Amino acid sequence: MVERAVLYDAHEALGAKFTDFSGFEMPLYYSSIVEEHLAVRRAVGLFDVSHMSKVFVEGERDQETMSRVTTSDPSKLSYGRVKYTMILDEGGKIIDDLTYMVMKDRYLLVPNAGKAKRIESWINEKSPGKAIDRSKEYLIFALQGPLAEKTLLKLYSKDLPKRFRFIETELEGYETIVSRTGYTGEDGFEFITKNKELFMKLLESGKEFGIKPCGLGARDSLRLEKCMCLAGNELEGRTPIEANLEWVIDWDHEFIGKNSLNRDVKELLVPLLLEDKGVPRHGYPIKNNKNDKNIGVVTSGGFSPVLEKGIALGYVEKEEAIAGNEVYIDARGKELKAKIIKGTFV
């Protein structure tokens, strides 16, 4: 059964399309992807992602907990750090990515959407820990681009968080959690809160900066140019290594799927930039460009607006994963010249 948005009525009338997304139906777009895209990377968006999930640990071992069940040590982080991590299972294989907030008294974890009772019965099983799924209980707004400070403070001016840090405090009469975190590759601010009203009055702080209401669809977009894995498409399956996400590994710490990970592996994560027109998908082949041999395959595809260019993220095989390589990808039949890339596409 599809959850509806808590906000569905107040999308609706902004215009939005909705979509289902991991079991909720959230809006894809308001005016266009491509409008919404460029407000973010120009200006200023605002998402509605209540659709992530919403954990919490506590206990008297809720740092033993969240050290034995990610690849980070918590045991180097003080209250106010944000940490993206992740948690595997015993082969090193990724159960999900997320990040976690180190309160005062208690972890608050944000994982996936429609992973929070897998995440939740993981830790409770494998941790000597108590993790509570709290999801239904609070919204999580994403106010993202160069403006969103400027924004929030027309809100909220007392001292904001730096990059990867966050507060609790009171904003407009709730308490609220604000993280400067995103999955745009923009500045931008997270609000976990009860608040309804928030998201409406965020949009009206920002209409001088030309703020827009922004879908799913803008945020894969963003995600994507920035180089940023989607869970489903990139990682289930997948060890960090294979992900080129080893930097997210501290081996300093014993966890769930240390032993397990190896870095001899076959196949690594690439970007994938056209050179032809055209917009790869998920699941197009990558062949070599001069034998024709398949030799990966395309997890993430679709059209960059700031490049005015086909974009990817695929698995190759390691002997072919160089940047500068020409592969192409196979579009149905219709080959695709593409270039692997260092970095992130924008």
Contents of the next structure:
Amino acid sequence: MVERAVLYDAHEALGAKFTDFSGFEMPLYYSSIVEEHLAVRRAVGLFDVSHMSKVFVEGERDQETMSRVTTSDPSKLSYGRVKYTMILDEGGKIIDDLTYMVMKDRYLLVPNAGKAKRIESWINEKSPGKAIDRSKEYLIFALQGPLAEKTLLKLYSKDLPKRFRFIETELEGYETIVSRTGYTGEDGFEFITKNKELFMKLLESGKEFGIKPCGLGARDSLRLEKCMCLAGNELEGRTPIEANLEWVIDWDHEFIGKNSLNRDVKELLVPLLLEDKGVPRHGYPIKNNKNDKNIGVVTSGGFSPVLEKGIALGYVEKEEAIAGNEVYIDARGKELKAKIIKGTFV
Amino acid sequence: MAEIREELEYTETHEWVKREGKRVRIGVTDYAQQNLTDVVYVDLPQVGKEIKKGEILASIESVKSVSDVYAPVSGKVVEVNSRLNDEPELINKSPYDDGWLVVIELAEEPEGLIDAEAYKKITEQQ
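Moving on from the form predicted on its own, please list the structure of the form predicted in complex with its partner chain.
First the chain shown before, then all remaining chains and molecules of the complex.
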């Protein structure tokens, strides 16, 4: 079953082409993925990401629960904080990555699309707290880009949250969570609300700044340029250490999977910048350029609209995972030269 | 809505064919470019290449995916649109005019092409 976007008609009227993502029919793009991507890097863009899951963790033992099921220690976090973390299985392998908000008497988790039921039952089974999936009750809009703040200030003139913080406030007549977070590597805000009209209001408000409605196509290329992982591609079944995300682990507390985590891994996730013309894709083999041996595989590939080059994330053998290392990506039999880089693409 | 031109012939794999005497000009349809999303590279055949109907004629890399274009007719490639090397986005902006791919000199009378009305039905079913 594919679930249609609540705002399907509004998106269609804006010219959206749709795609099925994790069982949700969401906008892929409106005008052009490249134009939408560049709008977010240079000005501002607006995404409907209501397909993302929303799960509350409540009850007297909610903090103990969050500590047990995520790699983070919530006892170190105060009201208003947003935390990026992971839920691991007993083997230390990633079930999902998510952000959560520290609310006054509960936590609001935003796991990936289609993961709500899995996360809800995992938490209820493994912890003393109570998880409730309320994904269908809320919409999420993401306003992203260097001019996101200016766009929002036209609708809301009170204090805005700082990076990785949120406020609960009345916006356009609705109780809304305004969180200064995103998945683009730019400044921006995510709105968790029941207000369907907010999407069009924000578009209207951003008009003078050149705002564009943006689809999942640009969302994917934006996160890839900043080397942000997509759970289904880079994370599921891997450990945070393999994914080069050890910084999400707080070693000072006990959590599910902790005792299985091992720094002695066989493969590591690396960013790859193409030197040849071409676009790497998910599943393309990565080869040593001297002996032609397979050393890994591309997990996410695409075209960087900013660099106008092919870029990828992929797992390679640990010994090969060195910045500057030159490799080949086998694109349907065509060898594309690529280099492992340090840091992000842009 | 995708534009479909009355005067052209089509294939079920979303190529268009325009007759120019003993030659045909070939491209991909507006429907195809909308589904491809932004085109970033185009791999065109060499001029002079002999090609058979159904063989891979060109590859189009878009932001989203890579797609092969199949030869809708058999013959010899006599012209390629070299503008696409620097302006691959012409396929998105002008799929029926500036974004054409190749011109083929026919080896035989084309078979199996469909008219605009039949092609429209295909796009509506997908």
